[in-house]
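Here you get one chain, nothing else, as structure tokens; it is the form predicted alone.
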Amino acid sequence: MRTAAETERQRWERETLAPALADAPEREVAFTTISGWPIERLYSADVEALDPPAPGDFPYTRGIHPSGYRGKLWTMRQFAGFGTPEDTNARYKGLLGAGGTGLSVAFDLPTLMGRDPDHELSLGEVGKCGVNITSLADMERLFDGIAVGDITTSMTINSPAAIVLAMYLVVAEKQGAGWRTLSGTIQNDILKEFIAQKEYIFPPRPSMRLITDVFAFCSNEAPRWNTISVSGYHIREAGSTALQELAFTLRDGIEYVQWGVDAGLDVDDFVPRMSFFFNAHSGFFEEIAKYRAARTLWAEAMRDRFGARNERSWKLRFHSQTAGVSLTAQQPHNNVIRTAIQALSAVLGGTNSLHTNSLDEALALPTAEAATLALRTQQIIAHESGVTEVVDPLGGSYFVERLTKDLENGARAYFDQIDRMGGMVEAIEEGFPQREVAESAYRYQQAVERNEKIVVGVNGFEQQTDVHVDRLYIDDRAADTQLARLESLRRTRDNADVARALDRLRAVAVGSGNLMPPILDAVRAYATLGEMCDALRDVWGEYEERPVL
């Protein structure tokens, strides 16, 4: 029996649509989302679950806060880091002075890989793609004149995350800020490194131990600190679809919770300090639906799968960043428009924190002027667009609700598939999510090369004239400075104390104790990041990925 909506839909198609198409046929293109899902011509009231629970009510599809942004705006957090700690410190002070409300630290490749500046693999990379942090002394320089107890700080680092967090805690200690009052986030998400970004050091299982040790330590010592930012951003940047980003990110989160529970932690002691990090890509409505689906899926998993009783464990909180992979070197000023649309989708999806990319990031690290313009994009959305005055303003949209439901169902299918493999660690060891992302990236690139997807300025609307954009150039002075400081540090510190601290770290790594106390002792002794990572390499070795074909 047809519903009233179906009857009306058929009448419209027969009496209104058909004559119009006879006069003016539709464009001969594939109407799909950026992820390749077919888009129907019209969505109407036959959508299931058209009226989800109100904002602030389980499962939080429409938002975790009943008043949305009418109560508090999202944190405007600009990702920054380059050169020496002093270089980045000056940028941070500029961003805070321009109205930024949180800091986000980008580290260079040697820091991300746990190498000191004098390691042969660090050559040519020191300070290039982020700030170089070699020891506690550098972390002190990075936050010189910035009261860490008065700001929130996000640090995007994974394999050495526990070590970098320890450095931040000791800086707070030296500034007189109590750990229990500190607010911020350490990314600490090793599973997405194995899936997408590949900045791993240790094998998966000892890496997971490091993460659960951070969970346990911070739940007692730094209860306001977000101990992990489960990141779909880099999975999407590697070429995944929106559905794969959603499913793999949340299944990673479920894996971390399971490992924490298996380590003896109470789910409600550590899950409230877990946060998420999503990409804000160019498929405007698909992105909004993705965020709404994520909240629903996480709430259901925490309550029904793990038996969490604390509502804060059910509520997914997330940071978002506009899509770096969407930025083009051609016609770079177009990136301002891309970023504004992507940022708007994150806001309409209820993001809790947001970074907007700069127009020049397809060419180099952003200049101060470009970074300020990116921040102004957020401020204009917040204060001039009017979208913050209504909670979930697109809730009830036939199209958005259909996309939300489809993404939920697709993610659950991925969950079931990964569960059958034994979990996400096992799935990664088999290469499953890696293959899925690689195949998706290949399909999208084919669509661009066939002109089925148009990227303005790249395969459509090209122009031959060059557009001048000022670029931030990082020379080798940062490397020279950091090398000289490293030499001085090793000459002036108590090296016997350092050796004892590193021996304790190795001993605990061999055993089963929490690794954070010996890491903190080594940080206070001014052991370098590379020395601490090498101590763990001595015990656990380095991971080599099996090729995925």
The other form holds:
Amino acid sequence: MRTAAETERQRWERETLAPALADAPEREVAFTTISGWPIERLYSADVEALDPPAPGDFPYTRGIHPSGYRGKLWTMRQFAGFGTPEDTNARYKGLLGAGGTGLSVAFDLPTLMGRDPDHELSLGEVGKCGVNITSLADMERLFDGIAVGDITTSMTINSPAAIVLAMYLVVAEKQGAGWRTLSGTIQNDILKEFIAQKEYIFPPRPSMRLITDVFAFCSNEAPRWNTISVSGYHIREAGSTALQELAFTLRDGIEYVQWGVDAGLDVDDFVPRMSFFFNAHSGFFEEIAKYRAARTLWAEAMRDRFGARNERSWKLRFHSQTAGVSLTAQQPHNNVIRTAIQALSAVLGGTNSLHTNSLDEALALPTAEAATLALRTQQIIAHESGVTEVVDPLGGSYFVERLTKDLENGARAYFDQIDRMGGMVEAIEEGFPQREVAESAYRYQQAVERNEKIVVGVNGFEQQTDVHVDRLYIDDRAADTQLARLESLRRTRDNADVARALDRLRAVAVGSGNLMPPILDAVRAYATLGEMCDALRDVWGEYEERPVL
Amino acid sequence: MRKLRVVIAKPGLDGHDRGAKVIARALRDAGMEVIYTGLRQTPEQIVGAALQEDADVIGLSILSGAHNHIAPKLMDLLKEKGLDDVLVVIGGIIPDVDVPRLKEIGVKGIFLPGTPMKDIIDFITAHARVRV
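Can you now output the form predicted together with its partner chain? The one shown was the form predicted alone.
Below: every chain and molecule of the assembly, starting with the one above.
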């Protein structure tokens, strides 16, 4: 039996489409998204997919707020950090002055890897990719003249997340801001480090303990702090498809909840403070569908898999950032357009906060001018485009609704596969997500090499004349300053106190108590980040991966 | 003629290995013998790997800005070990102003974002030492 819609579709294909195709064939035999997902010519009414519940209602496919952006716009949060804490402090004051509504700290590699500036591997890296934070003294300089009680701050750091969070809490304490009202986010997502970005220090299991300790500590002491930002961004940057980004990130989220529950926490105590972070890549509709699918999958997993009863546990909140990997060094001004389109997809997908990349980021860290233009891009979308005036304007789009369902189903299949391996920690130990991502990265590169995917200015529409853009050049001045400071810190602090605090930290790491209190004590004693991480390395060792090509 | 032997290495603290892994596979598919060192290799470890693997080529992937410190150290060590004839190339984010200095110390090829794989393969094939 054929439905009326099917009969009508066949008539259209026969009478309208076929003659048109005979006249002018299509550009490709098959069309796919940038992730390689097959796309049909035309999507029509599809009863299963077409009518998700209204925004604010479970499972929040159409958004977590019933009034969308008609109430509050997303937070415009620009990720920034370079050089010394003073260099970055000046950039923050500029961003807040230009109408930015939250801060987001980029740390340099020594900080991310828990190494002091004088470590062998820190050579040439201090202050290059972000700001260098060696001790509490640097965190005090970073927020000098910025009242942390009045803003929200996101900090992108993972292996040493608990330590850096402790530094921020002590800065708040010194500024007289109470922890109970302190608001912000610590990325604290180690699983995607093992999968994609590879900035891990300790093996997976003690790393997971650090994370659940932060969950437990903050739910008592800093209840408005977002204790994790489960991140797909880096998985996508490493080359995954949109579906893999969605599936691995949500499954990472499930893994954290499981570990929290296994540690004796109540789901509804800590899950409401979990947040997510997705990539806003170039495949416009696929990205919108991805965010909608993410909300749906999380709501279902929290309610049905974990029995969460608090609605706030069901609602997935997420930050997004436009795709750094899509930016080109060639014709860099084109990056403004890419970023605008990507940002628009994040907004149409209901992002809760957004970072837009700068046009010069395939070349260097952004200049202040380029970073301002990136912020303006968000402001134009927010205040001029009109897309914020309707809740989920693409709801009911045949294509977007179908794609949302397809991504949900694809992610569920990955969940099953990872569940069968025993969970995400086990899957990572087997190299499964790492292999999947590497394979997709290579497949995409081959598609570009064969000109199946065109990147404007790179393998199509190239131009020989060089376009000049200003570039930020970070010299070794920051490294010299930070090295001198470290030396002076070690001379002036109470080193016996530091040694005692580090011994306590080691003792708790050997046992099973919450690590936050001894970390806070070591921070207050001005132990360095490298010293605290070394204390934990002494107990847990370091992780080394088997490289997967 | 024996296959070209290439060590692909990621020095420094950075973990962004997409480029290193994609190029390692592309060179392997182009018929070269590729050894990928994995992450966070010191110049000493990279030169050690080149020596042990009898490499004709070292490819460094550096995105973090540490090239001005890592490359000179590596080139000195290669000279010290008598590996002057090993072709050294770098891929990653290298500011224009640093390119002449890297060339001066003997880095032969510098490949910036967006370079087609084929260009890299052709460059290595044309410039690596030939041994029978």
